[in-house]
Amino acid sequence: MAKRYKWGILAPGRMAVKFANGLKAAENAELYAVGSRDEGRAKRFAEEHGFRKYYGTYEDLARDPEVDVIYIASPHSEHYEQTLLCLRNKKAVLCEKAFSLNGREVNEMIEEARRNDVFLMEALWPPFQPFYKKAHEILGSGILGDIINMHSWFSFIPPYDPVDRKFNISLGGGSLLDIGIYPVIDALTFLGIPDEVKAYAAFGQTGSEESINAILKYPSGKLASVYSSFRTNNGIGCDLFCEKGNLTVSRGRDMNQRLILELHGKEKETFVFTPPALGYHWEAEEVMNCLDKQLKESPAVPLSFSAGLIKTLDRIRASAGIVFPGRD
């Protein structure tokens, strides 16, 4: 009989709601404990989502001997310290993206996981989704030939609130780490680590970046353009321009996944996917499958990918002049 894993959620905000709903659809997952700095908030979240226990501190959650895995759902700026706390208490960790604010912190998180011989994974949504897997299948078949150029984007207009994590620079605010990370994931997934990076940003009233465009250049001459913004409402997508045709990969916010395959001289072919539980249950199932096999990292989202991702994000920030005070 497969082991049931007791999950803890650290920081019960909006992302935690999505992930808790995903856990309910994941086999072998037990909704066990919630930790917050506000005990009342932890209690309400636990009651609403069916968790057995709640704590008024993150330390108490991390020290609970019954907890097997902790999902960290706090703002980017908190991931470093909270991940270290959980790893030092021998808890497997699934930490929301972005893993942390910079490469130095991410490298320390990875080293701490290895030092404590504990599982660690960045919660990257795309690799587990059917539209992404279908894109890999199509590209791997060779029918499109090599990718020559790609353009990936994610933008929407949220309500403006200067203290919200999207605009608050002390919380790692800005579009890049919140949504721009997805176009960068596309570039690294389909083309790899770039040779050169050039980026430009537009800054808002709080000093955080609100729009950014980066060009990634590869030794082969291939190019990727990545764009994110809180000032435009372009949605989410990625155009892959190839030798023998084009592939468009797009989705709505967390659902309505769509691929359009256009081979030169042929009719377009469209693939549509609508995963259950917004697709978050697959991340949880990956963690539990890895733990079943006593793995310390995921083959689907290896720590080397997360290290390359944050390194690329650091290069984009450096080129665009994005600085997180006290952390850079």
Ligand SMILES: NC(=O)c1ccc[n+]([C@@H]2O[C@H](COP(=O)([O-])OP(=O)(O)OC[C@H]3O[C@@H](n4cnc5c(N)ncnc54)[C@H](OP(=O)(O)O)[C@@H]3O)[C@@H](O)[C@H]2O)c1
Contents of the next structure:
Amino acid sequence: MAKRYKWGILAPGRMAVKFANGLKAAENAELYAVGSRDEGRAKRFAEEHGFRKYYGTYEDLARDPEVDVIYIASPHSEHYEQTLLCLRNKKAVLCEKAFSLNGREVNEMIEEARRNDVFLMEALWPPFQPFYKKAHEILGSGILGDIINMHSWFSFIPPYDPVDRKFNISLGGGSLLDIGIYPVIDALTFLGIPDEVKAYAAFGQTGSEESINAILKYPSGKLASVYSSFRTNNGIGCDLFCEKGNLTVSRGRDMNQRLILELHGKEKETFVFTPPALGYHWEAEEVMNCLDKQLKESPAVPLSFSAGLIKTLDRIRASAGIVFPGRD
Ligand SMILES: NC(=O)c1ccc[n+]([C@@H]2O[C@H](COP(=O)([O-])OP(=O)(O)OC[C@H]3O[C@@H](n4cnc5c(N)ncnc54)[C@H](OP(=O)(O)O)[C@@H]3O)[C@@H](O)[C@H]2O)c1
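Form predicted on its own done, so how does the form predicted together with the ligand look?
Zooming out: every chain and molecule, the one shown earlier first.
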């Protein structure tokens, strides 16, 4: 019989609600414990979502000997310390993106996982989504030839709140780590690690970046442009311009996932996917499949990918002049 894994949720905020719903749909996941900085919040979240235990400190959650795996859903600035805490208590960790604020911290998290021989994965959404898998299939078939150029974007307009993690520099605020990470994931997935990076950002009242454009340059002249912003609202997507045609991969406000394949000289073909849920259960299932196999990292989201991702984000920040004080 398949092992059931006892999940702990660390930091029961907005994203934790979505992930808890994902866990309910994941086979072999037991909603076990919640850890918050505030015991009342932990209790309310546990009761609302059906977790058996709750703790008023993250340390108590990490020390519970029954917990198998902890999902970290705090602001970006907190991931580093909390991941180390969980790994040192020998808990498998699924930590939200961005993995941390800079490459040095992410490298230490990876080293700590290896030192403790414990599973670690960044909670990246795209690799498990149907539109992303279909894009890989189409590109892998060779019908489009090489990708020559790509443009990838994610923007939406959140309510302005200077203390919210999106606008608060001390919490890793700015569009880049929150949503710009997705266009960068596209570029790394489809073209790899760039040779050169140039970026420009627009900053808001708190000093946090609110809009950014970056150009990533690859060998043989391939280019990717990436855009993220809290000042426009155009959803998430990616145009891949290839030798023999184009492919657009996007998710609109209706949450439907669309691919438009346009081969030169042929009619456009559209594929639409309507996943039954946001799809976070796929990330949880990936973690449990890896634990079943005693893997220490996920083949779908390897730690080398996370290391390359944060390194690229660091280069974009350096070019655009985005600084996280005391954490660069
Ligand atoms: N994968 C996705 O699709 C997706 C979507 C949205 C967000 N995310 C990621 O999920 C993470 C959390 O985002 P969120 O919007 O859920 O954040 P949030 O609601 O602002 O905060 C989450 C929780 O973090 C805890 N926390 C710990 N230290 C904190 C501090 N110094 N300031 C504020 N809160 C602190 C708080 O819980 P307690 O105080 O109760 O412990 C808070 O409720 C981020 O990494 C974000 O990028 C991912």
